[in-house]
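Only one chain is shown below, in structure tokens, and it's the form predicted on its own.
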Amino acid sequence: MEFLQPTTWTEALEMKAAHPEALPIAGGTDVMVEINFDRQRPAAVIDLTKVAELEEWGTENGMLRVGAGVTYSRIIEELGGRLPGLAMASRTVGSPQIRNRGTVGGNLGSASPAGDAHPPLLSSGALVELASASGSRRVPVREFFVGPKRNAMRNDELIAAFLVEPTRGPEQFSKVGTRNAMVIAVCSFAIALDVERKRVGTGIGSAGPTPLAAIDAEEFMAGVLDESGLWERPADVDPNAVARFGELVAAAARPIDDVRGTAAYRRHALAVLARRTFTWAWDERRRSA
């Protein structure tokens, strides 16, 4: 196995162009597990931990641009107020040691359907910035996941950052697992209420071949809130509408039976998570109105 260790972003992209088969590694919380269990044996590895540019975040045209090397711990500590849904999800990732090493960029790169960062990125409409020696492009996160542990990256590209607008309303994240921490989700769900644009965003994890958005549920609940004038004057939402929202979220999932849970259980759990997270988010909206 060839080990490559660039110290600048330009050098990293040149190395990737010269070695398109090379596997990028940052925190190593996914990659090293795969290597240690001999599930994959890459011909080359690009260690990105010395590339300082990947550890930076800032603002760009009203959006937050967060480098692929920013850890979960920093998301919680430095960006929790602006990206509350992602911060909530980050708190559920592994142990403190894992959160200190793991990165959202690495989570995106592995493209696991169970990735904890994926649902809040979906619900908030994030973009993934991909770069190569020949240029860069930005892909909506809803188009980034193309199959189980497969994403839209080209062989010569690396993940530079993700971009997302600071919260425009309440956000929530919740997941079901066999215990409260250090566990892969049986299923997970994120919701983001964009009060200014009157939009509802959703993200489903660990209940399909890829992370998913519940588009019909989003449109349904946004319409309910709009038709009732609740965006402007928050009040109780019809319980039947909340129940229907949960049903539509469950219907959007494409789960399977596996060692962590059955497809039927995942659909049931997602309906519950959707109802609960919407209620929590709407209660926050009412308090802040």
Contents of the next structure:
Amino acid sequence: MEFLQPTTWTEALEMKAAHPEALPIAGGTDVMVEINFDRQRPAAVIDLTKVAELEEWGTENGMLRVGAGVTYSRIIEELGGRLPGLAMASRTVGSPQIRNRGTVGGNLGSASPAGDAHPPLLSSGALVELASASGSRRVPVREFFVGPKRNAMRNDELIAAFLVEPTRGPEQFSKVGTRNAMVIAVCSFAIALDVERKRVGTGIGSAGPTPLAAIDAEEFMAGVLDESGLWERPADVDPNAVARFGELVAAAARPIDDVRGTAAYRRHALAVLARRTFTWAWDERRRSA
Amino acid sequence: MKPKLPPAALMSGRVGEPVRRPDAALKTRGDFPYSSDLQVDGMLWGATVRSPHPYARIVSIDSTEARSMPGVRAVLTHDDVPGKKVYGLEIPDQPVLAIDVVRYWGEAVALVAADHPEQARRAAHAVRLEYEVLAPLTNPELALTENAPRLHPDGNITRAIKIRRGDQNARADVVVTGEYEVGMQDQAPLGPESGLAIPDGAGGVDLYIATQWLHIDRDQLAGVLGLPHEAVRLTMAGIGGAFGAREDLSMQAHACMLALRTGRPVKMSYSRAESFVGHVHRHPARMRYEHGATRDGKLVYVKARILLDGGAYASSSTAVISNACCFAVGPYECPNAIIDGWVVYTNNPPCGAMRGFGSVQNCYAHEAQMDKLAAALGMDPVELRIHNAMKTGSTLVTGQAVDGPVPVAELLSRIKVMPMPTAVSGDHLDLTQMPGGVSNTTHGEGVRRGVGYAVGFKNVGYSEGFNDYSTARVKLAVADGRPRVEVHTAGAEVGQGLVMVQAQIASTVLGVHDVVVLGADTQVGSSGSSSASRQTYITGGAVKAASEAVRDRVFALAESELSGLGRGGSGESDGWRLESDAIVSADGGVVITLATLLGEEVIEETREYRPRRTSRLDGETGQANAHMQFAFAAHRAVVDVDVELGLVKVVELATAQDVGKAINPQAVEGQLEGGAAQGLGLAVMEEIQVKDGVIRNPSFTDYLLPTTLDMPQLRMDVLELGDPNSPFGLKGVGEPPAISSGPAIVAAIRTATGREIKRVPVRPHDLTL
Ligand SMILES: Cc1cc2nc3c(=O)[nH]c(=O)nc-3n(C[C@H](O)[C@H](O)[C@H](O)COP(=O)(O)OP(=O)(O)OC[C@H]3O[C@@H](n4cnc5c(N)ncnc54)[C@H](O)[C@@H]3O)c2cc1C
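Okay, that's the form predicted on its own, but what's the structure of the form predicted in complex with the partner chain?
Complete assembly follows, chain above in first position.
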């Protein structure tokens, strides 16, 4: 196995161009498991941990641009206030050791339907910045996941960063697992209320071939809030509308039966999570208004 | 040439003192040499070729390509087994390497040794196997039928048990029935199966191995390798847990075969995934129960049908089904009983010993039945249990009268009155205390509290006439000017604290501060297995007996030395005792220090210790004095269930257990906590999921073990009631905590949800859909 270790971003992109088959490794919390389980035998590995650019974050035209190599621990500590949904999701990832090593870039790279960073990135409409030696492009995260553990990245590309607006309203994340910590999602759900644009964002994890957004549910709830002028004057939302929101989230999922749970349970649980997280987010909206 | 092994530490501590285990600091720092760390220069690595089918005929094995690969030193199949080609703890039915047929997914078919582990793994993939795939028999109910394929020459019933007690036609006013199912739990020891075999150049072999019983491994290995016992020497390596998973051979014979064939040391160490097929599991159970009682709540009869899935090979199935039946009713008086049990062969993963050994499965059933009965009678469930509790002199359904303390009612009364944890308050949301934990699934919505109780019991030590004994060698000499005791047994320290207990017993009997417990090996007689909660009793008993023999010689030596000096004579030692490194007289004065008395003298004694004899269950009635000691524990569980999501938070567990005498109270607490955690695991998350004979979750990603956020505080009430028959009055401690803990949790979930739960582990969808 060839081991490539670039120290700058330009060098990393050149190496990837020269070795398109090389597997990038960041925190290694997915890659090393794959190698250990003999599921992957990469001919070459590109270690990205020496590339300082990937570990930076900053703002760009009002957006946050977060390097692919920023770990969950740093998201929680440094960006918790600006990206509360992603920080909540990050707190549920693995154990402290995994959060210290694992990165959002790695989560996007693996593109597992169960990746916990995905639902909050979906609900807040993030972009993924992909780069190659010949240039870079920004793909909406809603178009980034193209199949089970497959994403829109070409094999000469690397993930540079993700871009997202700092929070524009209450956000929540909730994940069901059969253990009270250190568990892969049976299903998960993220919600983000964009108070200025009067939009409701959602993200569903572990209940379909890819992470998904519940678009009908988003439009339905934004409509309900709009019609009754609740965005401006937050008050109780009709419980029937909240229940309907849950149903639409459940309907958007495309779950299967597997070792972690049944499809029927996943749909049932998503409806519960959707109702609860909306209620928590809305309560926060009412408190802050 | 010897690998690095856990060091023999200098220890001190008397019986009854809470003392820290000698390897605690090493383990915490990551310095403890586990068996997976074993290494010597020039060693090869072994790998195992395993069956991808649960049931298939082997058409051909072609190892040509594998043999030609870089670094490969040997590729072996069943043709290369030098001695007996099958082995087994009770029935020799398991091939060392599959012969013509594979009977479970992951069965070992061929072996490879290579210079590097990766080379060995690659070569293992390159062994070409052609199979004729057969339809696997995976339903244990079908295994009982005539038209099922016969997986072994004598049919599919490994053992059937019949217990008949009292009036077979007894009728009762109140009758409750129930069906219960227990899933397959894994012992999940954190240390994978691993060991190092070093050929001695003269045809023999030394094996460094983490196991539960060195001598039975040796006996089986000698057979398989076709060697005399002396040519197969075993030394205990650092162990990372056992819980029953290391009673059968795993890689032992394989590593020895490869070492003898290549003339090189061979190390084998399983991956986590391989470990899941490399050891037996807890038997899944299907149970049907009927309880009859009088209107005032006295049990009239119990009828039970217990079916255990033993998987492809027998392992210790015959003893597990015996326990499951003997204790089917729980620790209650029951004059009439009809118990039928079977353990059958299937093409599922083999099952065998696991902490609780047959008493765990039935406890889920008998305790659910007692709750049902209480509900039917309108009685308090704890009152009903106390009303029927066994006492000293009560007779089991097997006709055995139980002597010694039988504190069933007392244990229940004690857990009943323990203070209750407070309810979660809505003011300060602490997700760690919520069902769903830090995953933020509820802020109180849907959360209902439930409380449940359970009590259980089981046998300590071997049963049904099995020859139970242990051997200890104890040596007393002066080292660095101070007396020092050296204890040598083959008793396997599996994490339970046996090393410390042996030191405490020797130190107490001989009144000597410094004790060293030598590493366990086969250079001393057998200790039996570290299982059945028996080692403190049996090996502790042997250490006590050998220490007493040394003490007698010390007194004799002192008498003769002192009479030589004209200071006493025979009979002088009557009031003497050993204390603080000296002989002390009845009035407390020092007669002579041991350092002075011994000088260069070395006193060494070896003793065997045997508990009371037991006998085999009668084939028609199941009547016998089959067990030598019984241990009891009760648990109370308080749970919060999110009834909309089906997620469970065990808020608190409380337990009362009679340990007879706590030799090392710190270790006792560890057993009570660890056992309860394992019980909790089976109740709410731990399950090997098998579909069509294939394990679907052979990793810790999806075989979930409880974390610290799942396992709550354990309130403990440790009783020391003293058994008149055992050394120091002690009782086996290790298994009872794993028996009633889970059933108490399930009872609490039933109260919280109002659902009739028939199956464990309880899954979220069982509570919601
Ligand atoms: C014990 C344990 C618990 C876990 N628990 C969770 C959990 O609760 N939730 C969860 O979502 N995940 C969990 N994971 C999975 C893993 O930690 C996450 O997916 C993590 O985000 C991976 O990040 P990493 O930096 O370690 O990625 P790596 O393992 O280094 O890489 C993962 C993938 O991304 C690719 N990659 C990495 N960086 C780049 C880049 N800059 N450009 C292009 N491709 C790249 C790699 O080639 C690889 O395909 C767990 C893993 C373990 C071992």
